[in-house]
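Only one chain comes next, encoded as structure tokens, the form predicted alone.
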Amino acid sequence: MSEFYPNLLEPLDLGFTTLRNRVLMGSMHTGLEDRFFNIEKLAAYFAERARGGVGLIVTGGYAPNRRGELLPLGSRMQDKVTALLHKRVTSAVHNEGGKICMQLLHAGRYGYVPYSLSPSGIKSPITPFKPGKMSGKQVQSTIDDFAKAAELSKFAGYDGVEIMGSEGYLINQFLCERTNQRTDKWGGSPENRMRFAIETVRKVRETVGKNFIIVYRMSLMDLVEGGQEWDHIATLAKEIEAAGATIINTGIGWHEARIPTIVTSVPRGAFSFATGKLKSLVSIPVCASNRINTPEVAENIIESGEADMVSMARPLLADPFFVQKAENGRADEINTCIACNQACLDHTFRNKRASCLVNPRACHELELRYLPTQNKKKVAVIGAGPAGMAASTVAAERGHDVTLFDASDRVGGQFNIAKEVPGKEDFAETLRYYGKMIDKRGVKLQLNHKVEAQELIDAGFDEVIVATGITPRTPGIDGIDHEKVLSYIDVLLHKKPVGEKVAVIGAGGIGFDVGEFLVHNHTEDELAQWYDEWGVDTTLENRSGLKEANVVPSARKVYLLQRKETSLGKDLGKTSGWVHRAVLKHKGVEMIAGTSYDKVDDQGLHITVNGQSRVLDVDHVILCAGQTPKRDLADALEVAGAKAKGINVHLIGGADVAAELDAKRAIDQGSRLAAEI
């Protein structure tokens, strides 16, 4: 057992096989499920979490039949073709030293397909289709074609399969009547619309035998109306106990639900609570999810008692090598997942093959490789923003002299900012992370130094990679120098005072952030807060986990403006920008769109919308009106002639493209040029 994190690391006993630790790699679509082609590239990406130590690894979700598919030719597990493709990616795990299990995972309405089915034609709010309604005798075909998915899991040499029952797929829909109106043996009471649930993980025990690892995913806080009770959850649990489950993983909340599980803003942890209520209920081991990211925290909830397991699946895309690193003493060298949805989750939801915003090496193994360099090379980066940082690490992580420079007095640029804006809190990590990596990896820092061209010419640089970062574009708005007018900057980062009525300029990504520092309400028990605002019954008492939500007024009137007519924030994250723009809305931040900006005076901003003029009686105006790329030190070399005396340039992150602020394209980046130089 490791001296550090006992609880986390202790193998866990199942009976017929042992768990090397307690982390579950929680599963998540990747897009590298769905193509045959992909096989390759899928067992290099599950074997490097394997080589890393993680317990046991759970797959994407694999349909039982063509009708459960997430997609048209989705990833389905239904012929033993496929199960002997899968041997390449199980073979992988087993070699190092690692147990998987494939998702089982009927997508009922939420299939984005027109041939999807339910327990009832209703139609979901987040898929083009509705789906036809199951016969009786395809409830029965399905649950056989469960078990068939799992005979073919074990051909394939996965060690267990997980059957998806929560987050709003087939078998969750089975269970509330927001989505089960039968009036058959399948639906009605609520001893029916759990018999589709406990059969399924019947006929698949009686089909693999007893060796064999069953995770039922349940849902134990649905989010939605119409969801379950907790008394037919916690009857659910122990009747799938008894029909053969090894152990019992956590889902909270449908894809539809209004209230947010898993972006930055959700505290960590937050809810462990209702593990921890059904733990006390089964004799098989319960595991804990969502946002879930440091092994601090995942130690936390089984030394407490709340869960013998922890899932998580966004921390190892962000770092492989998370349980190693904590079983090691090395904590302050993981990568942490910041949750911020934009390279994982946006993409799989945009049918893209997933990645990650802190390691872009994340489902692309086989393609962005570090390999040590054989012609070691003298390379400067300027900027320790996110690309600056990407680049230089990367760099001399293969082998290179590398010097970083920042004008400023500390790595991060413009992360610096983001991390101030309330529920952002965890992009310090990755400022953490990369501190430690610069100075582990022998980087030369060289901070509150603004270097010049010829300094870099006359040094003998090989490579000059420009991460100068970006200048805030200021609007030609009459009156822009008033004494009333702020930058993004000046509020987040330099802490100047802002008054009680305020108008943001800009409604892009910036603009959202800073009108949620506004109107922020920081009390002593943050989280408490949070599940008040939201609306999340942490008794347990109430349907579905629900409550009256209690926002707490914003002290400030904030006005959210912008020059296009679209709806404001139409543009954020497929999967995250909901929950800013809720935000906002439960404030009672006025977004106004369409808006021209006439001027600035003591009266405040003068404005005109729709063809009427209207003044805005405010303290500030806060410019959020874009970036352009700071490039004068890259000009200046091409001035200097740097080419001509062998000197390559290279343009990344803001310095190269300004629109929005956008580190995951600025670490993609900065990694990939130095995995190239």
Second form
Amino acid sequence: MSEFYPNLLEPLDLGFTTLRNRVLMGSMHTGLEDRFFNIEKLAAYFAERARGGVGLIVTGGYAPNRRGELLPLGSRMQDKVTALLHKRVTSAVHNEGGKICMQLLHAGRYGYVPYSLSPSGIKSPITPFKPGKMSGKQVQSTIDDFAKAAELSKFAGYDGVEIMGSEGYLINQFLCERTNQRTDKWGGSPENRMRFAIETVRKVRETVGKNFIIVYRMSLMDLVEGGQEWDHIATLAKEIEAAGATIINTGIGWHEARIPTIVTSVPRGAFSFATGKLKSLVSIPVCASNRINTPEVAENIIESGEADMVSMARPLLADPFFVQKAENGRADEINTCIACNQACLDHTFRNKRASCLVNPRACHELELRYLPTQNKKKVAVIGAGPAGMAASTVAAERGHDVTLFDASDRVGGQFNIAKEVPGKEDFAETLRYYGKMIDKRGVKLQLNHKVEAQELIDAGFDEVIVATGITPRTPGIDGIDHEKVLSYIDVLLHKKPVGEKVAVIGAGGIGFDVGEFLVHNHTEDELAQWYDEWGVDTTLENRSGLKEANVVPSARKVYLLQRKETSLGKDLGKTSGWVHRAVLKHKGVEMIAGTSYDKVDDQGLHITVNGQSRVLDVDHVILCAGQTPKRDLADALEVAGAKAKGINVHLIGGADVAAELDAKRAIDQGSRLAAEI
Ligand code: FAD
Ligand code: NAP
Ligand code: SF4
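Please supply the coordinates for the form predicted together with flavin-adenine dinucleotide, as a counterpart to the form predicted alone shown previously.
Next comes the full complex, this chain leading.
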């Protein structure tokens, strides 16, 4: 038994095979699945996770036939050549002592293809194509295709398959009246709607024989109108067990649901209660999922009896060695997923290869490598924000002699401000991780040290990495020095008091964050408030897990303003922006586009919108008007002739480009530079 996290790390005996622990790496579509020439990259990506100790890996989704594809020519398991290619993946994982299942996913009406099929011809609100209605023959042949894909997976060396029955994909579409209005034996009654899921599992089991893992991923709360009732979910679970599943994994919410299920503001482990309710109904292992990102949360879920396993997907992108570190008592070295979605899901939805904001090596294992240096250099990194922390720790890991300076009394730069935003508390984990790495890699940290150019030249550094970040922009508005005017730093970091009527200038990521900070009601039980505000029924008595949302009104009147005519928040992340917009809308924030700012005075903020003048009678005006690069040090180094003196000067993060800057680019740029010097 492991000394640390004994429940999480206890092996799981499945009868014919044993998993080395209870951690299942959940399925993620990374973009590497879709093209055969990426197979080596895919193998390296999974092999690294297997080396890191995860109990069972599940691949991204593979369609059992063409009409089930997520994208045109997307990942599919339908022929022997593909299966042969996948032997590279399975052998790479097995060589590292891991086990891996292929996920079989028929997208149904979620396919971004004009030839998609669904139980009924009802278009989804999040895809452009109306699906065709499956004929009875097509239903039957799709079940056969699932079975054939499972057989091919077995031939490819997979230890099993996961049958995707949640998140609103085809099987889930069959299960719900919302998308299944058939009147044949595949629809019309709960029993008929379940038939497709049960027959699929049964046929797969029949085809692959006994000693092959079948994970069935079941939707426990559809979180959409016209979803399943709990009694039907309970019946289905028992039928799925009887049909031959080995493990029931769980999923929460359809992709089109308007309740967030995985973004950073979703409390950790918020949905494990539903898995707890399922567990007593079946005798096969059940697996909890959604917003489980630390070994503590995972251990508690298993220890409390809510689940036998936990699924973590993004946390394994962020840190492939999550399990190994937990096992060795080094949980404080885990690079924690902060649930931002910026480099993983937002990429996937833009058809771009996934990676991870806090770990740019994710899905780039063969291309971005931190190899020991053959030429040890003396390196100065100025600025301990995300860019500087990444650059210094990677350079030191490679064996360079690195000094990291920061003018403030702590590392983290703007992440120290970001973590103050309600729902972004997890950003503190990135500071903890880098703090630990600075220590472990032997980076010489000099805080409270504002660096001047001459001292760098005098100290004889070979490489100087300028990561001095940004300066907040102060717009040229009349009265900008009025005492009503505050910056986002005054509000979020220095906690300057803010009145009951507030105007926020600028509606980028920071403007929205400040908006959330201003309207958030702190309560004793934040989790209960979260369920209430989003309308999540934790009793599971209501169909789909929905109940009427009960939003506590904001104690403040807040205006959020921008000059552009476009709708506010349009450029926020694809998979998280809608959540930020919904929060502010629910809280009654007045959003005004096309604003021109005339002046600030004792009356408040004077603006003109559509040619009409208006005075916003506010106590405070908070500036969130973007940022400019902080380049004073870089300029001084140039003036002092650093280059001529043989010093290589590099600019990274906000100091390089402030526009469109985010931590994803800062960490990526810092890590890539440090991998090369
Ligand atoms: P910074 O983080 O600005 O760090 C620069 C550091 O340099 C500072 O610590 C400063 O003290 C130091 N420094 C400057 N000059 C000197 C000198 N001469 N000597 C010594 N030290 C010096 N990004 C996202 O991707 N996702 C988000 O959700 C997100 N949310 C945010 C929310 C808020 C409220 C804020 C403020 C920012 C958010 N960001 C987010 C942006 C993100 O924090 C920045 O993109 C990132 O911090 C930039 O990193 P950096 O290392 O370039 O600069
Ligand atoms: P930003 O996204 O560039 O937004 C700046 C805002 O200021 C815009 O709304 C802009 O709108 C306004 N603005 C620009 N110049 C102005 C001027 N002269 N006068 C008045 N308004 C002006 O920058 P940010 O909000 O400061 O965020 C900084 C970075 O952090 C961004 O890259 C962002 O992606 C990142 N971040 C990300 C998140 C996230 O959730 N992913 C959260 C926070 C921050 P108009 O020009 O239309 O007025
Ligand atoms: Fe987690 Fe963000 Fe990395 Fe995605 S990009 S794995 S959400 S930290």
